[in-house]
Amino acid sequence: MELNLTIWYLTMIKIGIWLVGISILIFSPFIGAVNLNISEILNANSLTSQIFFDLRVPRVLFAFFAGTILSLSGLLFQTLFRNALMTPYTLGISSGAVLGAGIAIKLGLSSLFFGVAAISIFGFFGAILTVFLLIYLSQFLKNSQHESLLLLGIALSLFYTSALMIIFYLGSAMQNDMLIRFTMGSLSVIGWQSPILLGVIAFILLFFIYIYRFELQLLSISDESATLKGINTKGVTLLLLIVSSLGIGTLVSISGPIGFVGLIVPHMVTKLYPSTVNHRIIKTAFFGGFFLVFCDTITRGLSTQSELPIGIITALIGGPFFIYLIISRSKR
């Protein structure tokens, strides 16, 4: 009997946060500084219906794609290394693709190439560098090889702060403002481009994700388990890292900084669905979206001088998130 209300009570809360999850992305393009008439929206003249369908619904739009890149990564990283620390945020990838978007602002690189911005190929490069540079120095790690490969990225992250400083004391006013803002962190876009390219980036991320899970159920085991069902351990992470970073590299050129999405909704995903990763992967996917924006419309709802940016809100629920993660880690 016991166990059955236990069971139900579990059925009760998961279905109360996929509602509460849905309503918050239906709902929150109505949240923001200015009030929309609501009787305006559909009138293409209208000014409400300007910002609902040019700035609110393409940044909600924006922050579930970002939110589900952010936790697929985290839980792809966290798979693959066997370490429920691991994040892209944590290793230093993200603090790779910030530092080569700050080379393009300090260079002045605005211009395309081939319809890409030189700031979002600078981010891809230095996340994807990041990653072989990572992969390159494990191979010198024999003993706690994961942990110490995580102590690895909190270098890699202090190293690259450094290195963005310097470029912040040699910038001028305005590459420095241009900075500031973004390593704080944004969401805000202007039009579809933004969100379309990233709703393409999240869908790709996704398909090989699924496409893989199977592999991922036996690497996260062990590399030994995988390599005696014939899969190429090295070949399927190093694929997985590469589309993660290309995930990554994007979203961090065009949005700054975001931290410990990866590192939480998977960890609460796991938390109410206890089972095989291949079974965590799409719900990973929605509740990632789910969660930053709400984050996000948090940001927009607060009575502020300024907008607060987004990786400040994620710093605040993810800095304590995190301690709790290690002091958990070391009990057991």
Contents of the next structure:
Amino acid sequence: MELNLTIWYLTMIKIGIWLVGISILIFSPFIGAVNLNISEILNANSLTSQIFFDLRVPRVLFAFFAGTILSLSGLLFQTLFRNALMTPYTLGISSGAVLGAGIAIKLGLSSLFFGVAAISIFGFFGAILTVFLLIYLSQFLKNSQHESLLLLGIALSLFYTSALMIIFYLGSAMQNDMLIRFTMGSLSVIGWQSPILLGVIAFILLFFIYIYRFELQLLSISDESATLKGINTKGVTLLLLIVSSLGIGTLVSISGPIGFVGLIVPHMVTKLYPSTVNHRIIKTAFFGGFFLVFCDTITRGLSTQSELPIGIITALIGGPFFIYLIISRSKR
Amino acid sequence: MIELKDFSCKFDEKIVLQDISLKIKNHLTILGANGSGKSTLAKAVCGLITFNGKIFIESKNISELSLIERAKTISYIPAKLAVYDSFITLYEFVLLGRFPHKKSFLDYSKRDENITKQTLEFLKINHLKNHTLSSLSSGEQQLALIAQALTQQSKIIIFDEPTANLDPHNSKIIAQHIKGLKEYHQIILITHDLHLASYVDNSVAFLKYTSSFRATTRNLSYYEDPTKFFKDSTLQKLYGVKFNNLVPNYD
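Cool, the form predicted alone is there; where's the form predicted in complex with its partner chain?
Once more the chain from above appears, this time first in line as the rest of the complex follows.
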């Protein structure tokens, strides 16, 4: 009887979260510094309509896809390395992207290469190079020492931060202002280009993780058992890491680092749906989107002088959560 | 049939096995002291670690087989189940044995599911199918590993110390299953458990390992007829421990 009651509660919570998630998605574009009137929105020539369709809706979609990419990458890293603390953020991949973008800002590269901003390209390579550096360094670790890999990631993060400090030190006031805003993480986008780009990348990432769901299921048991079932574990790991850093690199180079989403959301989904990894992929993608749209709606709803950067909100929630995860793991 | 030619293998930079040539035509039990390289040998055959020399299975060089083909030929059952994913159920775990037979990127087929159900019933663990692996006892976990190996339907099954963590009652259940499987599979059994070894009654390979400060010598003695091995005098000579009627008692 008691068991039935818990199952019932859990079901209600799940239905509740889905309903809240979907309604936030629908109502989020109406919330912000300027109150929008529905009849005005439908008038195509009005300023209200422009704010709604060129700023608010793209931003909500951008936040949704950013949340998807961050959460899926978190789930992927945690499965591949069998460690609940692994995310692109904790492994220093986001910091690599920030440093790349910082170098581009310092060098004053504001021009476009093949229609893509130089900052994005540098950020992207920062992320990719960090992944390869981690893969290279991990060869010197024993097979099972994934905690050491995490420490390597943290060491890289610290190193990148110092390098960024040098750029601050050498930079002009205007460059530094740009850099500081970038490192805080922001979801404000103008127009449809970024959300569409991010949507395509989120879909590619979801596609790859989904078609490799059974490989991931075996990898989440152990490397050895995956090899014994005929999986080229190194190949699969490398492929999925590259696809994921493509997503992270692109995202971070547009929005700056948004931490801890990849830690919080996969954990939340696992609590709600305690099942093996292949059943959690699509749910993680959606919940990640809901979560970041929710956080972003809060930043826009708060009537502060200027909008609070999203990276600060997620870090404020994520920091304590990271500590909670570390403690609850060592209890076991 | 498994054939080793000039086989050498390292573990942690130390040479564990050197220049071994051996033909294994039928079931084999590998015995030997700790650190004599029993598991290393098994892992090399399964492709988990690299080695020098050649290994042939059914006269095919395994270095030329793809990992999938290798998985269809050999399955390896470790001593202990190590699972990071704490939510996987017994049924899902056993179904994973069908992975090498599954079409890439597609779901497991109806046939895969049927084979899994039959295996669970055959090993009498069907009532546990919705339990998570972490909630099972050591004996049940060992059965789960055997079930997964059986759904893999490989000719050769390697058992690596299957009774190392089990009480006598569970050891008996596992021992009876291993003996029963000899009819359908080629069984390679690695163990320290002499009761199990004598009950399963395979030919025996004994890996001897003597180490002094001058040199380490390793050699392999092969006993085609198990009754020649399971004699108190032979055992005493090999292990340096007095034995008094090693009686198999699993029947």
